[in-house]
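Starting off, we have a lone chain in the form predicted alone, written out as structure tokens.
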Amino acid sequence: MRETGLERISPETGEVEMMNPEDLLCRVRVVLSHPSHPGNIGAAARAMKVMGLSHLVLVNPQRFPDEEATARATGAADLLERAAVCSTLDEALAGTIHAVALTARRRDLGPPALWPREAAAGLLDQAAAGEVALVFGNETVGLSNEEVQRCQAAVSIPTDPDFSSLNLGSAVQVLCYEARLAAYAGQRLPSPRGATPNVSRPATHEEVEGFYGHLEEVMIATRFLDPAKPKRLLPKLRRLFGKARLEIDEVNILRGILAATQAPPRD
């Protein structure tokens, strides 16, 4: 099959189709070099599982498997036990068509660093051909010049320059972030489960005017509106609810309140 961009050309019918999302992801290896914390494996987990990535691959861990890493990787130890162990960073990378290596320093050789937003598009661009990597190095040491020279592009992290020590973890996080953005580029992210859908529709034009009339009659009604002096008090409120692009249920609770104040006082 032919494929281009985040696009594919399909054989059968020769169309272009939309890759889905979550397989793009599932092409993206995490590669971690030499890590020495254990915890921080566990956490790289994690915020690989939060944003849909599953390959992890760990090139000569110092220590792994450790019971600190999967307690770090609180909810992702699955994607502990399916992690890949090898000794060499050309071991990790075999099979993949396109990496990027995570680096906080300029090097004078090797691929010129881009910004994470850049850099992702990019490494999901390649995946709809192949396997890519994110490639991050230890936690002291980052990536030697071999191993950069290895990867196809470079990404920094635009940190502080005054503070701007990142732990590996939190890295890890920002890349698979852009990653999961540019996969869904164009598309609505599916929201988490369990949250309550928005089932209220837009109000009608209609629908707006009507609260727009109650208002004014209601300010009216209350001396806050005298209408031979209106001045501009009715085009800034209707700019104010214009910016919120309101729902019928919204409308119906502001028309609610507005009733409630003209409702007789009970005794």
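Only the largest set of C-alpha atoms that superpose within 1.5 Å between the two forms is called the rigid core. Positions refer to the first chain, counted from 1. Values in this document were obtained by computation on a predicted structure and should not be read as measured data. Compared with the form predicted together with S-adenosyl-L-homocysteine:
- Positional change of Glu207 between these two forms reaches 2 Å or more at the C-alpha, relative to the superposed core.
- When the rigid core is held fixed, the Cα atom of Phe64 travels less than 2 angstroms between these two forms.
- When two forms of a protein are overlaid on their rigid core, residues whose CA moves 2 Å or more are considered shifted, and Val50 is not one of them between these two forms.
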Contents of the next structure:
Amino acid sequence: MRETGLERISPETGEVEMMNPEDLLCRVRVVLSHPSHPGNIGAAARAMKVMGLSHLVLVNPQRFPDEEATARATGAADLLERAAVCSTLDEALAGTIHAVALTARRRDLGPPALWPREAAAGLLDQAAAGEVALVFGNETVGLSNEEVQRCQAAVSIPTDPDFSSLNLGSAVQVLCYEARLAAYAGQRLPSPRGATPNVSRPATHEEVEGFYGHLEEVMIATRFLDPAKPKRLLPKLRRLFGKARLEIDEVNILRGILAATQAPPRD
Ligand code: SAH
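Got the form predicted alone; could you also share the form predicted together with S-adenosyl-L-homocysteine?
So here's everything in the complex, that chain up top.
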């Protein structure tokens, strides 16, 4: 085991161990949502491979596979061959425990906005516990608000305010570079998480989405939420729980409370 890298808790012994930075980087998937230009897919693959990332996921690419993607990937065509193609962001994020949305625009009520460096450090910390994702949007319209709200952090790459949109491949390069820096950030002291008994594993994307669905159902049934006038309640709740980095035990407790409101009274 290497001296640098982030710590992880051994599932067998519960001890804090240092993780190899390259193993951590393998847990970072890059998700491109609705990319229009195959050249950008190739450029993203190359940007990933030079930084040691290998897991590319495409949500509804307009053209893929495509010769232009392969040409722009140069030595990274293997990433394109192994790329997963799915039809929704939920599918792309299945199994992840933390996702960061890349957006040039400020969003109302999205997850907390971070600097790339800060977000990459958080992402690599989370990678010690499971799969994580960087999510990029379409070249013209970017990510939708719904997509951004499915992530726990949002990042804008600082730019000239009058010209803030990077080419998709370039945006992927900046974040993959930051991920690499974070992975090699040096030996860190074991986190308090390692010393805390009884913590459960982080909840996966689908477990957290299952909780939101359940919460919405109960809020509608109790008339707390009027589906005809939802206002901004759901995005606000997503933001709240997104900051909490829910563990599976916590999701189960919250869902248990919701289920109790749905159960018939005991007597
Ligand atoms: N016109 C679009 C930008 C699309 S660029 C918009 O306003 O959102 C394609 C993708 O690259 C974006 O969806 C985002 O994921 C990423 N990107 C480009 N510039 C960025 C920046 N300054 N900060 C964060 N992400 C950026």
